[in-house]
Amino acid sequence: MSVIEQSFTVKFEYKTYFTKEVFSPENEIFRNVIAQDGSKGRRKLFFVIDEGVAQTHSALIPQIKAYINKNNELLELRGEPFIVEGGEAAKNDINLVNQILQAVNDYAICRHSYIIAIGGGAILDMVGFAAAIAHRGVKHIRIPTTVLSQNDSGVGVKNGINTFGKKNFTGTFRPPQAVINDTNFLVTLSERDWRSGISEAIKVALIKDKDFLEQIIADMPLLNQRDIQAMNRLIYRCAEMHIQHIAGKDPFEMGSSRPLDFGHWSAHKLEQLTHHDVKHGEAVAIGIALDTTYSFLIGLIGEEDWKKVIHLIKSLGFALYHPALSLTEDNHHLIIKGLQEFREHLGGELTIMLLERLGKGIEVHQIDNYVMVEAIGKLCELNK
């Protein structure tokens, strides 16, 4: 037997910027990101923009065109920006990916060109996936426009779409060239979208940083009043912790451990069961409440800590329960199927993050379905 063994390392590096009015003539962040990429000549740009963002910020596309014209020695706009429906619908429609691939072909977008995604997490996921498979990888820049995407999904390395009725079933791990968080996009968010992304901050604080959890609790009145400084504090720390985790030992999730998905096994299933009427952040808040309650019921955390988490989630305006949690088929709760789907998505053994204490998560490999149903019942009562 003969064997040729190969081993190599690929270094990925990207920055997350925090700014205001990214396409104002004086703001050079976007230009500098591209100027410093090591390529030569003018870079071709193709933009994909969330329809809701384009409608709310009607000056955005003219601003982009003026910015590119001002920097036309470096930047070249190819085609009109592609405006697509935002939200989970973007990840459910494979035709949108195909249309982006068509644009890459039609506008001669090459591996030294850029696809720029402006929108919420679903748009960023879908566009990132299209960029990753075009020419085996076209550079892309993410400009997240929601709390959820600025503090979590937009700063990571994952891209994907939903297929076979399963969230993120088809996707890639490919980092962006850069992430640019623009505060201006947050002030026009709906109440639901403003609140929704806070759940991811609660999640990471609960499993990693009690001090951050206490900061969220202290800032709760300000967050409810839509104080932009309090939100910027939350987004920065949450994004920082997500980025630190990604830089750890398993950025492409080769193993079965995914601690940053605390509360997510049920959240993903709840989104599916409600046909995405429940937003991702809202589902995560319920998932956090559920797994925190389960942690309490099996004796991992005490009643005082459990009540503290439940009070925080409720006080921020999240629901603790949705009727879809109690849907059954053949006397089995449909939400419990999320455990098996979560295991399949990760591969290997079931690995679920629970709470050992506030600020410290613990991984378990078994869930007692009867206790989980009891936890659902408790949330139903508390939600009344």
Ligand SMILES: NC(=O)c1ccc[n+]([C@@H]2O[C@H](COP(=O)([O-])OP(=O)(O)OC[C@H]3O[C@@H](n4cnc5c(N)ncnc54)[C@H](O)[C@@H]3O)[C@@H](O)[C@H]2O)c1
Contents of the next structure:
Amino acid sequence: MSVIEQSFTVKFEYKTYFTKEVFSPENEIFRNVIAQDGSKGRRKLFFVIDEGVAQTHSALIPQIKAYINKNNELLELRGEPFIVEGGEAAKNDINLVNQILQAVNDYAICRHSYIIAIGGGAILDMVGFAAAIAHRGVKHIRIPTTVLSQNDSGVGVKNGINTFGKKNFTGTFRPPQAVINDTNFLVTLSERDWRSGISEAIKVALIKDKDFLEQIIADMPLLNQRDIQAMNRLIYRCAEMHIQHIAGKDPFEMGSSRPLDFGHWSAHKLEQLTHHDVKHGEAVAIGIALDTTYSFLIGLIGEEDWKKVIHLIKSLGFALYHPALSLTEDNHHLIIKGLQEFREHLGGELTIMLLERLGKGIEVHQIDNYVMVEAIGKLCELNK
Ligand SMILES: NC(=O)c1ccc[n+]([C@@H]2O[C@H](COP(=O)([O-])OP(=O)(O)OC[C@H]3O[C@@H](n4cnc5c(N)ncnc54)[C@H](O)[C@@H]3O)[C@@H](O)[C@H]2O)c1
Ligand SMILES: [Zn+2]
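Could you please show the structure of the form predicted together with the ligand, as a counterpart to the form predicted alone just displayed?
First the chain shown before, then all remaining chains and molecules of the complex.
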């Protein structure tokens, strides 16, 4: 027998910037990210923009063109920006990925060129996937425009689209070149999208940072009044915790646990059962309420703490319950299938995060379905 051993490490580094008006002429972040990438010559840029953003920020595309013009020794726009309908539809249509690949071919976008995505989490996931597979990886900059994408999905390393009726079934782990969070985008969000991403902050606070949880509780009235400073505080800390977590132990999720996915096994299933009528962040709020209630029912946390979490979620205007949680087939709750699907997606042993106390999560490998159904009943009552 003969063996050749192979072992190497690939280092990834990227920065997440927090700014305002990223394409105003005097803002140098975008150009500097590109100037410092180690390549030479003019870099070709291809933009994909969320339609919801393009419509509400009509000056954006002219601003991008002027910005590139001003920096034309370094930047070169290839093609017109590709405007794509935002929301989950973007991840359900594989043709969009093909259209981006077509553009990469047509505009001679190479591995030293950039695909820039501006939009919500769905657009970023879809474009990130296309960028990862074109030429086995074209440089990619993410400019997230929703609360959820600025504090969670856009600052991480995952991308993907939905195939076979399953969320994120096809995708890769691929760090971006940079992430640029521009607070100005947030002002045009719908009420639902303003609120939706707050649940991801509650999630990390509950499993890792009690002080952050108290800050969210204190800021709750301001968040409800759409106070941008309170939202920026929330986004910054939440993004920071996600970024730290990724670097921490298992950036490409080789293990079976996904510690930051508290409340997510049911959230993913609920999104699927409601055909995405319930948004990701809204589903996560319900998922957090459910797993917090379960944690209370099995004696992990006390009643006071349980009520505190439920009160926060409800006061922010989230629903605690959706009728799809109670859908059954052959006397089995369909939502419970989400446990199995969550395990399959990760591989290995079932690993679910629950709460040991406020600010500290605990992983378990078994869920009592009867107690989970009891928790669903409680949420149905509390939601009234
Ligand atoms: N990759 C990851 O690690 C990860 C993590 C969490 C969630 N996600 C994914 O993120 C997606 C949800 O993302 P989302 O919550 O950002 O919503 P979204 O991308 O579905 O966008 C919601 C809506 O807001 C519009 N929009 C976006 N920015 C806007 C702005 N500034 N002003 C006005 N309208 C705007 C969009 O057009 C869309 O209609 C889900 O597909 C979820 O699976 C991915
Ligand atoms: Zn999430």
